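In structure tokens, one chain follows: the form predicted alone.
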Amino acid sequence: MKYVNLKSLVASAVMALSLSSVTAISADAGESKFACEPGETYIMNVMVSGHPYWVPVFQGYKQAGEAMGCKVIFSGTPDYDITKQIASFEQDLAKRPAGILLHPMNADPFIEPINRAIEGGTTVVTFAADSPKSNRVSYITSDNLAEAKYAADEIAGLMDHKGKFAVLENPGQSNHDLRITAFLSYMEKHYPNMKLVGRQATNQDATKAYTSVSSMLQAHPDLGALWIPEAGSAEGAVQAVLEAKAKVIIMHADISPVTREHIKAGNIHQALSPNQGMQGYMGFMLTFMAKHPDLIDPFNDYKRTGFNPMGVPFVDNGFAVVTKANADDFDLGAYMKNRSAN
């Protein structure tokens, strides 16, 4: 029987790697394959397109795309309407883009459009919200389970592990659903003396959040905390708490100019903000690589299965905790001024 000398095998691999590195270094940098062909276009599609959340995400997307000579477009619908977002996605496909970075408002209605896009040659990567049953190649977001755990531990700690709390929610959007269900599950398991007294769907609507929280405070004047999966509802919630002159710990995910000011004023305790710029930057890179899988030679069975070798199921872009101490670092106006200067 012939035995393989592992030490020799590793040495040979290292030598091959060294030789390939020399070849790469000697190549003309202008011939890099990590660049777009003339006119190669990538689109980022969202719902509620006027929301400030998308601004840093698209800036990251744009930064990566332009660095590689690609054309990038921001798209979507100004409405919170799944039918209108799908229609905008269809319009994007008519432009025959190389790839789309998509934030699907709801998961299942996007299964067929995503699969059809991929069959037609447009790669699709989802971000911040997912359509997991579709054939999208990858999904990039912050770790919603980690966000929920952090919020639960923080709230429970501030309340000495006892008291009443409530949540607002946005049913149907995958990341928001997970932020709420994971939070409630963690609270129930680890803090049995914390009592859930309110759970209202406000669907990112500040007016609905204001009305819901006002009603909660009338029913439970001793309400101790609120966990909210996004910034729009937090804007209405904090208004209701201030008008009632109540002492309620408010924590929410995402960040907006309005909630940032409330954090600075001490009206909102903390926000958990996904690293939006990285979400967009890495989102572009995932979409580009999904379109150009020939640039990858992975050590797996992708040729046999027909699987896109760029099929990374999940990328965590991380999240930051926004407090009174660091809120100035999340000034969207200052960020955009700096981006313009660059």
Given for the second form:
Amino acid sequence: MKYVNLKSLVASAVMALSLSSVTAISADAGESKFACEPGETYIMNVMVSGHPYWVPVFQGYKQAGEAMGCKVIFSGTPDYDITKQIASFEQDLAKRPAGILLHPMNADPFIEPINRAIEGGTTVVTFAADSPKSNRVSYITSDNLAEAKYAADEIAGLMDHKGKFAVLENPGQSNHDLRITAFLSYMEKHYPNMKLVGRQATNQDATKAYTSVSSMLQAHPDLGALWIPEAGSAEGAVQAVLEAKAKVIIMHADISPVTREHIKAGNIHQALSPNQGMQGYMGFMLTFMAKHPDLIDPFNDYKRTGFNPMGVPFVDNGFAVVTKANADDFDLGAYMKNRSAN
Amino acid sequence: MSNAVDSGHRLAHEMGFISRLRRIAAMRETALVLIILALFIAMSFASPYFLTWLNMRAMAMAFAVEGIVVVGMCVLLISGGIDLSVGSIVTFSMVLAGWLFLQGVDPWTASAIAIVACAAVGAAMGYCVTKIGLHHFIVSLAFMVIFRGVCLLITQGRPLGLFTLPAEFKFIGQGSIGAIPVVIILFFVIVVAFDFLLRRSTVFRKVFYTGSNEKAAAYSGIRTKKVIFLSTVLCSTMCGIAGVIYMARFSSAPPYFGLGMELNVIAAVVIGGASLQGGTGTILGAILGVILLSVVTSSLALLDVSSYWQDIIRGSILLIAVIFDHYMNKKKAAS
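And the form predicted together with the partner chain, for comparison with the form predicted alone?
What follows is the whole complex; the chain from before opens it.
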């Protein structure tokens, strides 16, 4: 497995190991503060809860939570619907959890609910998508700018720095927006002979992506590459490319069982998969720490200003490049064998 | 003699009381209230969080704004129509008001324009139905698609960030009077007003007559096309009001808002006793339908039941309600 931003990943791992060591040492002493009180509950709330992306994230969340004797719950809405996700979030709050690791579908609608949750004593950390104007304590995600830069360099390199490319997008979801805007500006700045010929919003919908890419291929039979910010649209895009018998380099972020098969078959060039396990694991740690700010007495003005001393504005969980060679390591079915989804 | 008259009066009074009780017991609303009460009692034992203010607030906030759309849909269904475009029109209201605000228009004026625009959309739909003679289902389906496209066009596919909305405007979506959120107060006022009008006003009685039998209503002098037209406008206007409240609540106007809202709204109205054939239904019943769905969703969430079950259970409740209606209609026709 080829990790691109090893530095941040190592930093995350060191942090996790340090915390685990502290837990172990303190546990020996019988007075660990790195553990939950009986009944202390942490929730992970998402939209489109059936999406396979969440499965490894929740596994990481659960592994960290269970190691510390905490109760963890997977929650959210199966729909792509902001009102339903907010309703599920508010329902979670009714259970008075210690903290929620939240993937907000849209940034601004969550400002008020997040702030109310924090006022009510539930800490909130966002992951994979953010609500930056809210008072959420931390945000964990892969470095979307680094992903976009990697994808641009890879595509331009394979196309000898010239040719036509297109992007699919999912406007409104912060991480997906960054993957696209950063990719386009990097391409424009570093590869002036690469020409953008299509930009379609397909919103994680395979059917829309299929239609959009089919149309693009009609208009530009010489389309050379596609960059897609998520796996759902990539599933439709690859189908359109295969049916048109076109030669298009497809790269996308995230990974799904379908796109993994296409990578193995050589239909998709590469996928950039955020390290979901660490996203969940570190997401739990951040949420737990935010709930227990008394564990630290840092050298700063937190007492005067009242901010959460455990607040970390941003944590990079790293990402992996999935290729034909390592695609088997991303088999979710194999990973989940003998594991419980909840 | 006077004793006989007295006892006769008493008997008549008692008979009247008994028949009133029977009528109440036979009402859909009574059944819904009993089911909701039973759920409340069961859940108060099953989860320590159920009967808390936080949970009551969460449940009410989940249905309050959608409940305003339910009111409009209820009147339209009673008149014999249906509107599949409610989700798109709610979003259109949010997007139009939000876009106008970002162009420098005062948010109150922007909201008023958006509500009037939604009423105009309803008028266009009503025109297609009553003047051209198209079916509500097809017309609203077309408008659903058209106005989703309009929303995407206005926003260029991106949610409009309206964080800079003034605090006094956000108050209608995010504020509280005492402990009660303003959204819930608005919802309550609209529900009470329309429930009263639908039960007491002669104008609204025409909606029932039109929905029961359009031809018979027309022969009796009711301008049925006008009733259907105005019911369609009312439903879209309610969507406009709901959209503005949603905008104030979320400080945002996402173009993909309200996908599938029509199904929730129609399900609630049908569970509440309105017939898809028109002619029957009450606002109270429809709102009880929304509350029932919300209580079920909340209960399942508090019991940590997978969210996938929620759709199965909600769909099953809808199916049971429709089967019950079908059975009752057959019984009525036979008698």
